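First, one chain by itself in structure tokens, the form predicted on its own.
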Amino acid sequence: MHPTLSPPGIAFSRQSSHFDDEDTKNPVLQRMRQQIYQHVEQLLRPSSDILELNAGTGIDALYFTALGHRVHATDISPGMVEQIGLKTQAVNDKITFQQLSFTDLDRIQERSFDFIFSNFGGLNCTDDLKKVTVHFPALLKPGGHVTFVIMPRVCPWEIAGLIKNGRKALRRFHRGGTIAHLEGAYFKTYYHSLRSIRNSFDSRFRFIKSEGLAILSPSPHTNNFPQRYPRLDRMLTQLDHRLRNHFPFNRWGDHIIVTFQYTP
């Protein structure tokens, strides 16, 4: 392993070889992805150039290129980037990739994008989102969009488990972050309110919308819940669909989807 690689980079490199298998077998994750794609596709122009942050193994990049878009996929983990490279060779030439932290986006040279996309909480590895968003004006075309899928501080599903899980159910409220453990590596995770996300963008960015993701329905870590309680799962999912765009549920959930438009 690279001696200077950060703990998150180490953890996700170790996870990269079995990431896709775990993802495809998780019905909750698949349901969440479909909601995310519906949100993004309402904003994408035809044949868009997309910059993806924390792209993982390229699952989302492959999805968007299949729709005719081009994706520059970035990730800090060499293992994840290697997986993207293998898929690119086998599938299409619309994906370019680069091992890169989302705080080092100034290393992307002479390229501009219609959309910047970050999925499933990769940005929860930073305590200050301004370290990321400061680079966006140099990368986005006027009128371009940014969508973050990020873990907020309030997750009703986790809070409902307070009796069973004790203090762990309130971990998102720790302002100094909380320690995450993945694949034998330990690193801090930070949870961001909608207000703090909005404050990380300067006045050139216009807030478009936010929506809750898995508000009352189960989180991905309870991937057997739909099989064990199908009727309850359907009911909770239907409630999510009705509530996710309304206050305060548009800022609560396992994740929230938040979109801005660049209007220089």
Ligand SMILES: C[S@@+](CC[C@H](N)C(=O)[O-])C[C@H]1O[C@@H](n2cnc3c(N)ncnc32)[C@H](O)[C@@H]1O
Given for the second form:
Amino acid sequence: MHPTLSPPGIAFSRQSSHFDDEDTKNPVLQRMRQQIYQHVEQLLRPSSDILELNAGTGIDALYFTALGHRVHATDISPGMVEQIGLKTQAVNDKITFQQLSFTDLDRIQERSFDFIFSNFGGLNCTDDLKKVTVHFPALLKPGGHVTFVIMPRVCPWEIAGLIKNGRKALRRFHRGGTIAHLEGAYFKTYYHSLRSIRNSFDSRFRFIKSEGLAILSPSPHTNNFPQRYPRLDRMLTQLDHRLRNHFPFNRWGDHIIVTFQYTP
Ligand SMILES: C[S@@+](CC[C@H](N)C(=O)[O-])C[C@H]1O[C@@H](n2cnc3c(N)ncnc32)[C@H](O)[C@@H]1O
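If the structure you just shared is the form predicted on its own, then what does the corresponding form predicted together with the named molecule look like?
After this comes the whole thing, all chains and molecules, with the earlier chain placed first.
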């Protein structure tokens, strides 16, 4: 293992070899990804150049290249980046990859992108999103978009579990972040309100929209809820679809999808 690797880098590297298996088997994660793709595909122009932050094993990078886009996939964990390399040999003219923290994006040279994408809470590993967004003007073409899929402070599904799960249900409200435990490693996770996400972008970026993801329907790590209660699960998912674009549900959920446009 890399001697100076950060705790999230160590944890996610350990998770990398079985990450895809857990993702594919989880129906909640699968439907969340579908909602994210719908959101992003409304904004992507044909043959876009995408910069992906915290790309994990490259699941989304492969999805977007199959649609004809090019992706530069970055992640801090060597294990994750290795998985991207293994999977993408067949499409290597469309995917490039780099082991890189999203706070060091100045190490990407001479590239400009139509889209910057960060999926599934990688950005919850930082308490200061400005350390990431500060690099965007140098990387984005004018008119380009940024989409973050990030864990907000309010998750109604988790709060509803207050009686069963006690204080854990309120973990997102801790100001200084909470300790996450993954694969034997501990690291801090920070939850970001829509307001703090918006404040991390300067005036050259226009807020486009935000939508809630898994608001009243179960979070991905709720054991087998869709299999045990299929009718209730369907009802809650339909309700989410009706509510997800409306205040305050567009800023609540297990994650939220937030998009900005670069308008210098
Ligand atoms: C929950 S995984 C999501 C992976 C991928 N986006 C997906 O949707 O499958 C979070 C990812 O964030 C990455 N990550 C954490 N901190 C990071 C940082 N400072 N810079 C870049 N990636 C980071 C981890 O290595 C991990 O791959």
